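To begin, one chain is listed below as C-alpha cells, in the form predicted on its own.
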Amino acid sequence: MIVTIDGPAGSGKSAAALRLAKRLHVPHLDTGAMYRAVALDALEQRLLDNPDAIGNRARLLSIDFDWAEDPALILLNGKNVADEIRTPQVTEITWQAADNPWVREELVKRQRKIGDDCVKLHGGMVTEGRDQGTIVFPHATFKFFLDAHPEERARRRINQLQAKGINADLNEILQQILQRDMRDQSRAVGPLARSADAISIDTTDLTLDEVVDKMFERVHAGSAANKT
C-alpha cells in the first residue's frame, strides 16, 4: 500500500504524513527532504551556478534514511543533515536542485525503489512531496492532496521558524511562499499538481488531528472495502 500525499508549501503535508505513518505503522518518506539534501550538497561544493553539475553529482550521492528515527533522519553521505536541510539558507536554493531534470530523473528513480522495498518489508509506505501522486506513484492506493490559504500557510513558516529561534516577517514569508507555489507550479518536470483521483483537503481552518483523521477514516475504508 502507498499512500501519496502533496500540496504547497505550509499545507501541513510533512506534519500529516508522519502522523498518518505512525497510525498505519508504515515507514514515512519526505521527499523534500532529498532535493533539500542535493541542494546542501550543491552549496558546500560551489555548484549552485552550474546545473549540469549538479545533476551529475547527484547520481554519485548517498542518500539515506534512518528510518529507526522518528522522524527518520536523513543522512547525506553518511552524516546526518536534517537540520542542516532546514536552514532559510537552504530552503532558498532548494528550487535549484528540484527545478533540474537530471536531480529529479535520479531521485524519482530512488523515491520509486523504497517505495518497492517499503512495500516488501513494511506492507506500505506514506510519501509526501510535489508531484508523489502525479509522477511517481500515479498507482498509488490513495492519494490525497492537501492544501491552505497562502496567508495561513505564512503564518505557520512563521511560526516554524520562531520554534526555531530564527525571526522573520510575515510578509516577507507570504512573498516568498507565493514565488515558491508560481515556480513549484511552473516547472518543466514533476510540477506540482493535483491528481485527478486525488482526494482534496483545506487544511485551512483544521486542526492537524483532524487533516489525520480524515486520511486514516478513507485509507481504512478503502483497505476494509478491498477486503470485502
The other form holds:
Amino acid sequence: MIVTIDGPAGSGKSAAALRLAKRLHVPHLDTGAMYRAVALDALEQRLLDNPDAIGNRARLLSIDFDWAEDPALILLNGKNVADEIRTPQVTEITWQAADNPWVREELVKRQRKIGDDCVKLHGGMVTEGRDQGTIVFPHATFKFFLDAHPEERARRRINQLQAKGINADLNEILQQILQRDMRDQSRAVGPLARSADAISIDTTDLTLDEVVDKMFERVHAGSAANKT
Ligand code: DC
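And the form predicted in complex with 2'-deoxycytidine-5'-monophosphate, for comparison with the form predicted on its own?
First the chain shown before, then all remaining chains and molecules of the complex.
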C-alpha cells in the first residue's frame, strides 16, 4: 500500500504524513528532505548556479533514511543532516535542486525504489511531497492533497519560528509562502498539482488530529472495502 500526500508549504502535510504513517505502522518518506539534501550538498561543494554539475552530483550522492530512529535520520553520504537541511539558507536555495530536471529524474527513480522496498519489507509507505500522486506514484493506493489558506499557513510558520525563539513578520512570511507556491506550481518538471483522483482536505480550520483521523478513516474504509 502506497499513500501519497501532496500539498503546498504549510498545508500541514509533513506532520500529518508522519502521524498517519505511525498509525499505519509503515515508514514515512519526506521527499522534500531529499531535494533539500541535494541542495545542501550543492552549497557545500560550491556548485550553486551550475545546474549541470548539480545534476551530475545528484546521481552520485548517497541519500538514506534511518526509520529506526524517531524522528528518522536523513543521511547524506553517511552523515545525518536532518537539522542542516532545514536552515533558512538551505530552504532558500532548494529550488536549485527542485527545478533541476536531472535531479528530479534521479530522485523520482530513487523514491520509486524506496516505495518498492517499503512495500516488500513493511507492507507500505506514506510519502509526501509535491508530485507524489501525480508523477512518482500515479497508481498509489490512496492519494491525498492537503491545502490551507495562505494566511493560515503563514500563521503556522510564525508559530513554528516562535517555538524556536525566532520572531518574524506575518506579512513577510506570507509573501515568502506565496512566492514558494508560485515557484512550486510553475515548475516545468514535477510541479505541485492535485492528482485528479486525490482526496482533497482543506486543513485551514482543522487540528492535526482531525486531519490524520480523516485520512486514516479513508484508508481504513478503503482497505476494508478491498477485502469484501
Ligand atoms: O516539503 P519541503 O518544503 O521540505 O520541500 C522543499 C522544497 O522541495 C520545496 O521548495 C518543494 C520541493 N519539492 C519538490 O519539488 N518535490 C517534492 N516531491 C518535494 C519537495
